[in-house]
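Form predicted alone, single chain, as structure tokens, below.
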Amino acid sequence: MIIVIQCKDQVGLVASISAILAKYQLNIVSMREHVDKSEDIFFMRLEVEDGNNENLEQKLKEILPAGAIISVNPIPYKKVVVLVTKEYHCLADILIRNHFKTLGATVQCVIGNHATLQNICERFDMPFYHISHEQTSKEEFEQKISDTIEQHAPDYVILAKYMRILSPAFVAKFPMRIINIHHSFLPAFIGANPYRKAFERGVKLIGATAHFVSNELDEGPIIAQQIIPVNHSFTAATMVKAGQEIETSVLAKALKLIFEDRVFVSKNKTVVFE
């Protein structure tokens, strides 16, 4: 059983929480905690042996500061919807993990603004919705997407190389539930064509960043990042090829952390218990 807590910090929180669990005779297997001193916020993730958890959330709320966010035994298998454009590498990894039940979530459907990736979805018997952004307004286009997403009631929406900028109105429908993989080591090279920008700048490292989507382009809370070295022999094209491998890896890592309830969001930062 998993318990996650986020609240205002105060003396004795760990002792109080442990005492409640002891009363329920719940054995603690793993406990991670952190205090953000600048914001005075306490974060905790516990793994306890399965047992009686009736009214446990209420009992914890009674001994925690007002406004505490508590989740006892979150859904172990989240539901997700994936948005794509034309690049296959991140989607293919997600579909394979989903097929073999190692993703930690179940993919409900894939939505693409091009039909390019419909075939690979069909190979995995995955529902694919082609919703074109052409010959329609941004508002109508995004409404069709959000309507389709909401039919499947996902816990998270994954942007697996979805190359469209989402409006604030769309993002507001899924606050801190949209996960993006960006092909640069943020905050460097925000926006389009980061590998071209990296090549022109002559960087010696390139990277990828998985982050929650906010109203500011590529500025949402960062979940996971990774870098690899490059040198003068790399072209923009070979940087793209090398970058695709770390994009897949970083997104997979971020999703695992999220699906295991190891990521806490606080303002524009995250606390991640790996």
Given for the second form:
Protein chains: 4
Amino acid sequence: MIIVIQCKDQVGLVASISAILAKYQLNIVSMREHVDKSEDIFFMRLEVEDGNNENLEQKLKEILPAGAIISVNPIPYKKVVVLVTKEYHCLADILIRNHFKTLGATVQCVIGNHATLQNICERFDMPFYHISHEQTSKEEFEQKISDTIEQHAPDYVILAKYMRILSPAFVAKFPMRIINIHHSFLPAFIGANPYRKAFERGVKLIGATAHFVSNELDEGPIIAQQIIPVNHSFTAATMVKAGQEIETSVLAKALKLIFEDRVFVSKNKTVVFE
Amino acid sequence: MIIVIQCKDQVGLVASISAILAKYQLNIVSMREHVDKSEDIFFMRLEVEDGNNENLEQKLKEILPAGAIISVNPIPYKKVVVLVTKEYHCLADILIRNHFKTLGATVQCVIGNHATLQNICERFDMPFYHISHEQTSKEEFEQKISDTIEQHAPDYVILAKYMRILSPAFVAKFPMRIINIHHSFLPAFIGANPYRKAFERGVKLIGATAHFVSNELDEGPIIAQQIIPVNHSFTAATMVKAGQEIETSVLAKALKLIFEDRVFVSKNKTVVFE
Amino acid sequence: MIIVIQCKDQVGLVASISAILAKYQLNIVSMREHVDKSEDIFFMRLEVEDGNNENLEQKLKEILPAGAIISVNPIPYKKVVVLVTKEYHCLADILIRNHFKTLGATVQCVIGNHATLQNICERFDMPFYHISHEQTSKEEFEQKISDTIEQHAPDYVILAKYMRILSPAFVAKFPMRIINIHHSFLPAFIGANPYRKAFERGVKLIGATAHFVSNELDEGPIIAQQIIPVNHSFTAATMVKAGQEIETSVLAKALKLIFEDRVFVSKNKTVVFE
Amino acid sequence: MIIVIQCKDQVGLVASISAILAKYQLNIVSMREHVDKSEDIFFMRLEVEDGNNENLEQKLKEILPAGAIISVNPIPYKKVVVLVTKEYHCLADILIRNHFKTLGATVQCVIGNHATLQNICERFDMPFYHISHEQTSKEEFEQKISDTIEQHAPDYVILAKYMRILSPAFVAKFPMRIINIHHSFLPAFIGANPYRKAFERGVKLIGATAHFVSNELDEGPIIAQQIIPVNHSFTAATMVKAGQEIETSVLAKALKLIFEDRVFVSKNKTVVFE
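In place of the form predicted alone, the structure of the form predicted together with a further copy of the same chain is requested.
Full assembly next; the chain just shown is listed first.
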């Protein structure tokens, strides 16, 4: 059982929380706690052995400061919807893990603004919706997407190399529930064509960044980042290929962290208990 | 203020401990807890804001299981003695950090079984004892070393590329207080000439391991390990050179962890709260 | 066009080789050369712009020492057969890349000693042969496998978590053409249950090794190795899961190197021009 | 003996160069070659066994395109001058390596705009010039520095955490001979206070970049980059400390590459034969 708590900090929080758990006879296997001193926020993640947890959330609420976020998750299984365009690498990794039940979540469906990846979805009996952005207004297009998403009521929306910018109105429907993989080591190379820019700058490392989507382009809270070395023998095209390996890897890592309730959002940053 | 606790596990430990801290009005900034289920041992490290801690250790002892190890460290400054042979790289790194007061401990003296590194010690006004292993018995030799160490009453003895095997009798005088840097990714290449063996095996990574010294050669609890890539263009000699960089780096890392009270020993393993 | 040469070293080899290429008007885009001084062997890999290469292999043979291995590969596309048991992660990665034509080789078929992975193969229209090791002698069992392999005449046989030890007779049929992924940082933890051993030793890094198969268990030439950090919170079971990520990754890397003609075998080591 | 060549590309260059080496009976131990197709430039680095090299540079010049840069270096020992401000970590590392003759170059002197690091230089008998930037014009200040540098006629000027921006006039005196360590993963966080900016952005990796100094701030050709992971528990201050470790490490790496003649500059990028 995983318990996550986020609230205003005050002396004695750990004592109060753990006293309740002791009363429930719940044994704490692993505990992580962090206080953001600049914002005075308390974050806690507990893994406790399974046991009686009747009314536990309510009991915790009573002793925590007003506005506390509490979540007691007996099974860390979440539902997700995946948005894609044409590139297969992140989607295929997610489909494989989903198929073999090692993703830590279940994929409800995939939505593509191109039909390119329909075939791979069908091979895994995964519902695929082709919603084209062509010959329609951005409003209508995004409305269709959000309608389709909402039918499936997912916990998270994953942009697995979805290459269109989402409007603030769309993002506002899923606050801190949309996860994007950006193909650079943010904040370097914000925006389009990061590998081209990396090639032109002659960097010796390229990166990828998984982050929550906020309204500022590529400015949302960062969940995970990774890099790989490159050198003079790389072209912009071979950088793209090399980058796809870490895009896949860093998105998989970020999703694992989120699905295990290890990620907290605090203003424009994350607290991640790895 | 850092509080470390290691004891037999039981339900309610966190509640009892944090209740005492709350009574002392000590605010917990960061808390790490781990339970070794196979051995049923509870490990905890707390960073609390400075405040009144009169009798705190005693109060904690009263509520913890018998045999609990408790340590309340107002200042994480420890004393160390360094043993060396001829190679300079680990020692020089320690001397530099000690000189600029960024080591997190104070070096009391350096002992060498060769005089090679006397000069660099003198440049830093560091006492250096040349205790030769030649023309003496191993017993006498080690007696002289342990006498010199004990004069300085260090918390830890650091083997900074000290190339002689210590006898069980010597090791027994400083249980889990001797830290060695071994020039391989243990347990690969135990014993002498690890780089030669790595070269002959044609590995693509070489490593270094910082560990506590127990009576079995290179078998003590591992604190930290790092690797670097090598390839066919390396000879055994250039592997030695490359390896020295990570030996320096991994020993520095292990010492930092120890000096910040982040390392617990449990049987032949460590629990490290990074 | 990729040209690879391996022969006894002598002064003037580069001059002779490049003189022939110049006569053919073939422009060298990238050249890698290495001399193993201890064995006196010359290794070279050239990427040249496409052009006339009629009789080029013969012309090179004439000016190189007797016994030289020369290979001129207009298209770096090889054929492979994959052997598996029950674990899906390496196979799935290979199937995905094969499906999207980014593997750099074509998978002819998959052979499993269990039927577990038949379903995933069928989803990719990949021929799957279930050849059970039960109720048969090892000789018969391996004979069936090698017959099936030979029907497909592959350049390489990939053991993608194939969990049975191959006999010397089998290995001798495909010398330096069988690639295995071993789930440890060799030579640490040779043999069975490496993660269990790693857990018990308390290492802080775990690794995976891709290597050619020779007759000594886990002793063949190493192609690539990678590691990931672990800590006290890992059990043997979670180490297995974490290890699967790098097993997948390091096998993918090794295959890429081999399919691009970047790997040379020399006695029990490899020369790899990354 | 190391031979480096940079010139306009044309078919047959390798053949012509290696024919001359064969005539000299110089055996090539290791060869690296790269062609920048977009700029049509040929780069080559050769390690050859020592032997007669009388007039070799001239002979090579005769067969290479006009404007070729050729350098035959019997001993890869260069002279350097180091500029510092107050931070000790990069300087100390250089002084230690210089003292033990493992730097691959000799430090002629250290120049500081503060006197802070005079003491550590004196401990290594290293000449230290305190040239203050206060109570003087920028022109006069830089004139004094460049006069002092030129007295020592170094091959390279190393900015080892020298915290003042150099004027274009100063940089022009030492084109592509000034090496800087920047405390971020460029091009992220150009300019002042990169760790503060990294902290505020909530990145999960911080980096350091060694680069040649050109007239654009932090825009010169990048030689080497490294990163380390950070998390929510870091403050801007602890990021600075963590960053110092990789600043030291990446500058050491860049210097090693340069001192071994492995770095070529081509427009605003480097070609590095690691």
